[in-house]
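This document starts with one chain, in the form predicted on its own, laid out as structure tokens.
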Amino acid sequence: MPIQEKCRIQDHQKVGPRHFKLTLLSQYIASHAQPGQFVNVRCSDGSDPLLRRPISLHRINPEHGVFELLYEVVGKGTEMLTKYFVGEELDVLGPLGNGFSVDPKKKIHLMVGGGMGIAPLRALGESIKGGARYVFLGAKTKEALVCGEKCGEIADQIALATDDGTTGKKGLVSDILLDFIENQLTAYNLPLTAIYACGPRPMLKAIAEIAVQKKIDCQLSMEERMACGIGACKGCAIKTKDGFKMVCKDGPVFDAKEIVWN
């Protein structure tokens, strides 16, 4: 059950060219949130901008009653967020949506992030208690791989890809994922493997196709524009095999086999 709460800022720091990490205090949200869920943040005390901004939960620490948000400045709302300082409060609604589900029977966990799709992977990786964890990250440039080095703390192995080749392998993150599956896994391991991915739609489609081809269970965190965050406005509908569903309410995490890409 989400709540609306004034959350005090415990830390707020710049971590990339246009990227910030925000630490907020809320015992309720930190205790009830799951990796893959998100919160809706009001970016000002007034009515401009009118809509809240949905931001993935980057880390969740119920022991200390805090959670972290990793966000990129892409418009007026997120630009206004950067002006808030430690000790001030933000109006937050959450936790919202449905997150990742980790099957304890799986022994190999492949986490894939494209661009800001890295945001929910940290919390996911910290929640996986058994098995081997592998992280695959992709971005346009080295600078866009925000907090990528921190994912090494939640992974037995990390692989990087950039469009321009400034770090890691030049190419797509889906390519390094496929290479790993074909060269590091065996037919015996595939049923014990799970893929979790977040990123741009073309990347998610490519990963869904790999999962179907290799018969690997796969969960995708879909990125769509979300206005209300609770399924009321119907603005984030995507097509699934069971009809249209709302990313904010029914997702953002879906089974890859559900999604209709055409």
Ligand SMILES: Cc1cc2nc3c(=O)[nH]c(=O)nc-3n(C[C@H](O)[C@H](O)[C@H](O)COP(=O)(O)OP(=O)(O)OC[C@H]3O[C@@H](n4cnc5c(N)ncnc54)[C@H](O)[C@@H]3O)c2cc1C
Second form
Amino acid sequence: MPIQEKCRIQDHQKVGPRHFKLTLLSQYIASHAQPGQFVNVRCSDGSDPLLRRPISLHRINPEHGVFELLYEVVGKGTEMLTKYFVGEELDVLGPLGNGFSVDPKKKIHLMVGGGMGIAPLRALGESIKGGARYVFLGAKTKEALVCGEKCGEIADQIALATDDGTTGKKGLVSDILLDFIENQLTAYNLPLTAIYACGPRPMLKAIAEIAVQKKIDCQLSMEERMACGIGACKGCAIKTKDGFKMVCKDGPVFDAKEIVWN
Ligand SMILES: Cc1cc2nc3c(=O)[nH]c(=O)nc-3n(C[C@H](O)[C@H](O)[C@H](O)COP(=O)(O)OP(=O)(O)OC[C@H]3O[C@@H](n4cnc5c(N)ncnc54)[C@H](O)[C@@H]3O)c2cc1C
Ligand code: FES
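Alt. form predicted in complex with the ligand, vs. the form predicted on its own above:
Let's see the whole complex now, leading with the same chain.
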């Protein structure tokens, strides 16, 4: 059950060229949130911008009653967020949506992030207790690959891809995922494998195709522009095999087999 809360800022740091990490205090959100869920943040104390902005839970720490957000400045709302200081309060609604679910029968966990799609993977990786964990990260450039090194704490192995080849393999993150599946996994362990992905739509589509082709269970965190964030405005509808669904309420995490891509 989401709540609206004024959360005190415990930490706020610049972690990349346009990227920030925000630590907020909320015992309720930290205790109730699941990896893959998000919060809807009011980015100013006034009415502009009117709409809250959805940001994934990057880390969840119920023991200390805090959660972290990792965000990139792309427009007015996220720019205004950067002006908040430690000790001030932010108006937050959450936790929202349905997150990732981890099947204990799976022994190989492949987490794939494109661009800011890295954000929810940290919380997901920290929640996976058994089996082998692999992280595949893709971005346009080395600079855009924020907090990638931190994924060492949640993965047995990390593979990187950038569009310009400034770090990792030159090319798409979906290509390094496919390469790993074809060269490191056997027919025996494909049913024991799960893919979890978050990133831009073309990346998610490519990963869904790989998952179907290789018969691997796959969960995708879909991203759509949002208004209400609670299923009321129907602004974030996507097409699924079961009709239109709301990314904010029915997702953002969906089974890859559900999504209709055209
Ligand atoms: C479920 C969910 C989780 C998200 N998690 C994160 C996160 O952890 N970290 C993070 O940095 N961002 C995340 N985003 C994206 C974030 O919500 C947008 O970047 C933010 O709302 C932009 O607000 P703005 O006012 O700064 O930019 P605006 O001025 O609103 O937009 C600037 C540009 O960004 C594009 N844009 C805005 N929102 C979206 C969107 N939802 N999808 C695609 N393009 C968009 C616009 O088309 C425009 O080109 C998430 C989005 C969703 C739906
Ligand atoms: S944002 Fe309003 S229904 Fe999803």
